[in-house]
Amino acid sequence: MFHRTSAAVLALGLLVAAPGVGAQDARQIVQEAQRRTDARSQQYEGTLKVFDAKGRVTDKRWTFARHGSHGTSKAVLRFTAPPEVKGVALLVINHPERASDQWMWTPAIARERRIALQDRSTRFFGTDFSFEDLEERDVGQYEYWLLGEETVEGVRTWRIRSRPTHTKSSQYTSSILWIRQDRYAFVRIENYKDEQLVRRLVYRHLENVQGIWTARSLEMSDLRRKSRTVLSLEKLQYNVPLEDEDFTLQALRREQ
């Protein structure tokens, strides 16, 4: 999951250059930041504050663990907080090939379903991630171009365009990715639908856990509904000791 900041209109201008330009150095800088993060496992507990267009906030908490290698590994989020969504959970099954298999379940009604991929760009229980910002981004999925080189908050980084391809059903037509240079990190990521950009992410307080530099803030916005989400990541964990049968529906029922 990854995991959307820039001036709209620089970054719509961008979108107009030449297709090839920069492909194969724009490929080798997202697979390096993705091997960077190479772990057999994560988990972590997240507090998430929700930030409605009047500024209302509304607090959740969830936990979240992943297992196996990237672009196959499969994944758990749960609700934890508030009462009226716990116990709520998420299973994502990433595929390197194909959008994820997702199922939620909802102890209220005892059951769980299916996400069917037309649900994908909704909202994930009130938070501004859709259930497709919750699965995970693999290198293969997408084609890039080099747009060229930013400053961010005073740290250099390249800015790629990213485009699914045809095996990759999305609800972005494309996405503007910024990857810190020192560090092979993503600074933030836009995504659009057709030229309108639609989700923006941001990655803050970069962390080395582990080995691996990690941000420990992440900050969704949703442009059309003009609401945000910050997520933190607390108690965070590489290559725990975690069992596939721990990534299953049965497993997905359990009260926790």
Given for the second form:
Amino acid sequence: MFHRTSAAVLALGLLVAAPGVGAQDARQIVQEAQRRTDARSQQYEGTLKVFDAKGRVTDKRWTFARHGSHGTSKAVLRFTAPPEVKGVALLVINHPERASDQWMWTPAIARERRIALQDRSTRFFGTDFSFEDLEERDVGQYEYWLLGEETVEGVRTWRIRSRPTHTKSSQYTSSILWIRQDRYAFVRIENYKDEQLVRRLVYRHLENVQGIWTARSLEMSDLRRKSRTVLSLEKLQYNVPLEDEDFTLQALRREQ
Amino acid sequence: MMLLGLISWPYVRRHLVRSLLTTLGIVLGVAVFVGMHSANEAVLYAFHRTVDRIAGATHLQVSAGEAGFDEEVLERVQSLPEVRVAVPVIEAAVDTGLKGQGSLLVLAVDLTGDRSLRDYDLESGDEELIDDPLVFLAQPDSLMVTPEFAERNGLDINSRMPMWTMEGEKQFTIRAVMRSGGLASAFGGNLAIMDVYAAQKVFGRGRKFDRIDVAVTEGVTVERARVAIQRLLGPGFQVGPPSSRGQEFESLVSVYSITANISSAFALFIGMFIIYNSFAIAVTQRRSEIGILRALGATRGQVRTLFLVESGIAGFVGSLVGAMGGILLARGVAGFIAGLLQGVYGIAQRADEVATEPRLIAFAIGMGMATSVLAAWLPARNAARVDPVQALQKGKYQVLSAGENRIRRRAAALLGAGSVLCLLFGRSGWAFYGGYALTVVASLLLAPSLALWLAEALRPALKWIRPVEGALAADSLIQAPRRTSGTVAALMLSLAQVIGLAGIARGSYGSIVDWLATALNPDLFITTSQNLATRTFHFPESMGPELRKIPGIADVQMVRSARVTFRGGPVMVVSVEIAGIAKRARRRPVEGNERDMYRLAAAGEGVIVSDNLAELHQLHVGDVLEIAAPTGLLRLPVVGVVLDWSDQLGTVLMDRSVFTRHWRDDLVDIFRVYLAPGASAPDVKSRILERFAGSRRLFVLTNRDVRDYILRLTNQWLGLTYVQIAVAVLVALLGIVNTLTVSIIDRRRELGVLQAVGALRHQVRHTIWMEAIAVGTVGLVLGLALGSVNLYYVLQVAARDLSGMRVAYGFPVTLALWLVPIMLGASFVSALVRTRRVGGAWLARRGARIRVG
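Any chance you could show the form predicted in complex with its partner chain after that form predicted alone?
First the chain shown before, then all remaining chains and molecules of the complex.
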């Protein structure tokens, strides 16, 4: 889903109070949230902590680079630690009208594999994110309803329900978004499958980075598995010089 | 019941050995039937269960023969709206290097999506067990094993275990253990899961998958999805439910199954003759009792029923013991079959469980009883016809009337003519098998007359050897043909079967040796496994030029074999550089012009087919063959038919360029290496091993190694035939023993009189010996004669309906010569044992009784 994905893992969500945006309809709010995260590119180093139901913690690190505008962007996520997974990469090429193309690169066998559309609902390599959660989708692929306003951790938010349109294939039947009224930044997203809450994403440590309000910590909880994954962002930069050719399968192979 | 208690039980107790012998016939037949079927079923069941367990929630499987297909096919299948999930699979049975573990079935899947189809039921709950799913995918040495396998080998998470790969033996890491049951119980628990992309590298598969497992979209019928996938991929692909793999396996092993069925039927047939003989003896021995019973008012029906019930009880007891023996036998045979399948077809299969199928046991017992009752029918009828007065006139009933003989001869002539007509004009299977049956029945009808004529012909010779004893022995046979006709018929049939089986075994063996000499003439063979039939690993084509650079190598030919579907059944496609074969291993075609055959095949304008494929599918030169290839239907004319023993279901030989183009497969299974003049095979072998040490899993086999391997396999396959031969000989021997027993018992009075009139004991003994040898000789002559006809039919059956292999007719002279001393020796030994009793206290006692009587 666009708002969740872009705000969560890839674009991370940045909201600046926009003049003229007051009481609006739900779609406008989400569109404005997207507009405020616009950047030519983005780069960061992420630390991933997976807390499973038994309290075990797994650590991983990755570098993330994204290039292009919303809906047509390309991103590469490359694991840097632990050593066993170093070099494993995921290339995501987003399309505004359909699901993204995703490939995983495994350096040990020097092979890429396509992540099939049917597999997008599966967990992203043992984390609580799914492959679908890594997609960047266009606002137009969802329908929105403003459910009301709510104060979350002392901050006023809009509470919006979204549902994929019939052209969009998603594991989730609906989601509820909380968007800060002051910065148009996402605060929380709850994802439902047949009215059952399955995943919750919480945005924390909102900071202004190069004029873009960005959550530096994201926590995704899988409510059925009772596990959670915390992604922390370091060395975050926007509008860094990146080239289109850095986001191809050839580039993945080259940089192994 | 009363009669059984009064008459039958005391007889059984008095003749315990005889009763056991009677039961032995059934025991033998039922044991072989149950053993063979249970073992066969166990192997098939194990295969089906493995397929079933591995299939999980799979609705359809997409495959394109053994060679696999390109990765891009997966995306095409996934794009169909009728498909909910489509996941790639590679399956390989590999050696683990762990002692006593045999093959490990590696199921390589893409774990990112495969969980939608298969429930791995991980030991510590869901995915947590894979300590880190990313590590599992990132490291190509990752394995998930079953708890049984882990326990057997003392393995735990992060343990290391060896496994053969394309690059030799490598260490793999256990990164997950499944929970018991379900998928984990497939292949006897010797199952491991690995990443499909890692498997491509480990097993040298290139960018190919073996198959795609599909689950259809909710609301879509499986048939609709099947049609959609088939339409999308074309006829080069097979799309069907997982169970269709079982059908393919069954058709692959059908040759073996038919052989097993024939063995079972043959064993029962033999058992029937043993029972017939034993009951014929019983009727003979109890003629006085029967006479008394009849005199006391017992009806013919009661007498007949008495014998039939006896035979039914004997059949039941024998069947029960046979069934138990069969179950024990099955355990050994199942392992043998599994080994044979791996050797012949390259299919690793484990048949650890031999289930006792109640229906099979019930059927076997019913069949054993029915056989027993059927075999006892004639003796029971004869018993019912015993005239109380005639019962006291020893020997008289054994005479066959001239009229009876004439009717038999006429019927035999009629049936014989029918069988010839079937042979000459019958085209259908019914006509052929009908003709075969008519021949056997005609022979059985003729047996008494032929035995009589032969006995008459033998009389001068016997008389010349021993004037008195010889004449007496010959007359005994001539005057009582009924007594010996059963034995002679059993002997004849058994020996005919021996000749038929030995003939086909000898012919096949000889033909294979000839084929080995012409077709398999390279000096060295480089393979990925010691078992030439296993094609788990493959070589890259680039190895060919590397090999050619090795000093001492003059020529290298690349061979790729793959089982593909042709006319709904599996056949073997062998791709090789035909021009090279024409130069080095030129074979004369059995149909077609040699020069054109090689020219057209080398140019990719036709295929050469094996004679067995041509026979099984009625193919001739000029016919266009349609073979399903991943790129579509390959249509090429047959340009020649050659004798080929590569595969029992038929071989299509095509140029490598054709295969590479249509299967998009440039892998190599075997390199055929010809040495330069003066080069030493051991030296070149060492250089090859040295050149690829540590980088390739390969075996360098000398021509002798390959020949020995194939001949060993042939012997293993023919092992079943040898068992049948042994059983047939055993039956023949039992027949002789039985006949002599009847003869002696029946002639107590005559032998007593002989002694009374001054015949010495040794003269009586000699008479019996000579009679025994005469019976053996008659049976032997008739058996060899019928055997020569039977061999013709057996060869036809094999060519028509089994393997399609045309084996040249060759009478097994050596075996026939061996049979002469065996049968005559056995006759003599049986007689020797019997006459000891005759010449000793037994005869004195019997004689005294006779005199008093």
